[in-house]
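Below you'll find only one chain, the form predicted on its own, shown as structure tokens.
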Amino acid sequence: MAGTTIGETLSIGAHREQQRPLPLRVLRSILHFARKKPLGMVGLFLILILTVAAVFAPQIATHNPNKIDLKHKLEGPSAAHWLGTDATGKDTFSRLVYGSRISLKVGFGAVALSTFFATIIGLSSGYFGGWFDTIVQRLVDAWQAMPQLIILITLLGIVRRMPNVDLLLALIIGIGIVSIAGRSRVERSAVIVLRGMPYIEAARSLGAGHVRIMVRHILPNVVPLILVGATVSLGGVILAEASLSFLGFGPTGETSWGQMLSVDGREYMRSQPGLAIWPGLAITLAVFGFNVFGDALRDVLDPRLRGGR
């Protein structure tokens, strides 16, 4: 070893963990994140805890949500109801487990519409550029001003009188719609750096057309802003379908955060204050997890962010 070169030692390194089964390098790179991102890894376990629920509410509720006991309405915690009782006597616990499917639900399917279409624009924009991007940019610009929240609530209000639409699928579909604008501003502005890059000049000159550069040059280098962006929005996802089910734009029939903290922790929050601190912390610690777990894994996925620390 004595005259191995320093490229030599870190080939044979890279070669060595290569060679490590697939569970022990998921889990150094899991040990890795969190010496480095303890705060990252908070938000990252805030998250699996939020989806384990959603996915095993069944198992793990204690009650039927739904479930009316006039007997036992507006009790504190106990043994029977870990997290006390409603006005109609519905188990809060249970209540809460299976509103993290609604967060969820609203979440991922409004990041993924977003995600996809703020991709197309903000990876042909920037990439084309002149004219076009001119365009793009100035309905992008008008898309931003308008009052989303005003806009959100009329959807959903005209919505709620038409007969055989699922208002969850409606609710997914204008969250997503809102958000494309800002998440294209951010990836126009990483593809614009990269079409001066000389490796897209070589693929020019080498004949690839425009979509076959975009896609396989630019975009994999995009996708790690891609992940951040999806990360972070989710947070913001889930605080909007919370603030429009405490409106009453909900879905019906089903239980959310944002309804149980309009219904009860309104009205009831003086002689039970834990039907409005319950979902409110549940809130609370979903956005806060998705926010800091977007925030570290920017600072390990930029490269410009990693070098200088």
Second form
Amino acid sequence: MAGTTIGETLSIGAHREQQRPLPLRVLRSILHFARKKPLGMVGLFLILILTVAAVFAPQIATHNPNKIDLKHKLEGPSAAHWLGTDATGKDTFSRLVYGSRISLKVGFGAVALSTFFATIIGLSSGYFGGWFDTIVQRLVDAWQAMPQLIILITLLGIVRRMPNVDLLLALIIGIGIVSIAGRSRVERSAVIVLRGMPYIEAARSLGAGHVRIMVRHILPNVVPLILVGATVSLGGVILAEASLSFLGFGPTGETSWGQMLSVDGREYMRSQPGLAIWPGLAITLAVFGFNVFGDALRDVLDPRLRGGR
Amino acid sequence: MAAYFTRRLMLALITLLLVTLIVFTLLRVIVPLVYADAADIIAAEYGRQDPALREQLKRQYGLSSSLPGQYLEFVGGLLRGDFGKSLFNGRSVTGEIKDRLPVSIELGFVGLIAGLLMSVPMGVIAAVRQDRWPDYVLRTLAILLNAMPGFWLAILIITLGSVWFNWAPPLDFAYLHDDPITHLKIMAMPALLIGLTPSAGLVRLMRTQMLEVMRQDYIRTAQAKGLTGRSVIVRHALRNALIPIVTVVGLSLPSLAAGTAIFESIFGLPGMGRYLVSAVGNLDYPVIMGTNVIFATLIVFSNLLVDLSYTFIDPRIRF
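Go ahead and give the structure of the form predicted in complex with its partner chain, now that the form predicted on its own is out.
Shown next: the complete complex, the earlier chain at its head.
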């Protein structure tokens, strides 16, 4: 079990498939996933669209997202502007396409950061236990009880007044740090179960050190859990980014969905309701995609839920 | 019970200490080091680079003593209920908070109650009608709601309400004691929207909890002794299924605080969240510190209440 990969965990008849070539095995496990979890597949599809939009934004967008064109402001959908234009004549469709970049950058950046630190905290706290665990968990309690978005508003609001600060980076680090506490909880509880397993005792009696046991023997078994946690938290991170951008604390100069909905543009939404609809729909679909894919992944990968409802 | 409560109280105090330390370090140590302290900002407002004025302002805002001394002074002020004065309009932050806090608390509290009143029955219905259409409809709704940003829903309601029904939220705020009816008209929509944010997760949790409880032996016993379906669900199942809901309510308090910032900004309500958002734009240090501390205090003590409420919901739980 110690070296299980996701591909094997995904397909039930893994041992019989060892001989088949790897691409075929991956394809089979994806098909199996699609048959068992159609909603999860919808989520995966939405994530793919989002990724393609972000990567190929310059090719997909029909206009420069920041080009001001006052002759064509507040237009409805047309052949030239598929989803219309905003109060300064910027093309809504192109802005949506480019907006996916911020969502994904912040999403993956913040989740990578929180995954890294949550894994260190969860692993060590669960493995060592005792007074170390108690202190760490009380700190995690305190961290979770803080008004996190309020602190982020404070942090980002101050940071944006300073010169030469990368606001995008600040956003990623801020949201990332905030989501460490909750995620380390889940990993800790899994580690506590594994800690008592006989194979850990065997490793210890063979002379393996703490670090070796944690990294080589426990970590591989919590990887599925970490992946699920990362996917599920991506939706929440994108939502947090949208809320902060909406309040005016996002990166300046770049298009983001939250900022497209912000207060400045509200008076124009009455005459052009599309301005109020499309960015919110984009946020919703992105978050929905990560949420349902994460849920499906959890059902497949989390051993506690396997075979259940 | 007393020992448990003391421990929780200690934890609450530690959390508050951490918040004050974070906010203090941010505003009095990091920002002045890399950017400017309060005295610089005010001096810049006057458009002067006068060192004497700077010194005078530093003394006036208590910035000339050592950092630990400043921190103690800051905490001492908090304990006396003195949050200092706004750097911009010179108004007492404490007085401002006194006016604004009731608005935010009302918004959060009514929102939470509305959210529970919506999500608990929805979760129960979904569980009782498992794998039939009410279940599918409610689950789909919950998943969609979970992905939808609350502020988008608010904007849609305002925009489409004005386009289709010529409806708009009232512009001028009225306090409850001045004009109760206008007040309720203004507060109803934002409170409802704040309640929607946690309710998506609550519906799903309520459903799984009910499904789990309904499979227990004591439910079969209750049915076997001839109790009606409603009585079994409400008196035997619901109470037991509610316990994890209470936990989630406690965990959702921080997002409720964030919700006040968002919805107060959208609907133009004079609450704490909007106070913070505008203060942050001006780097109004005393206001930023005060609002952060108040938000943290609110959350920490509501969490204490949540913990205590376990004993009332489930008599088996004794601390």
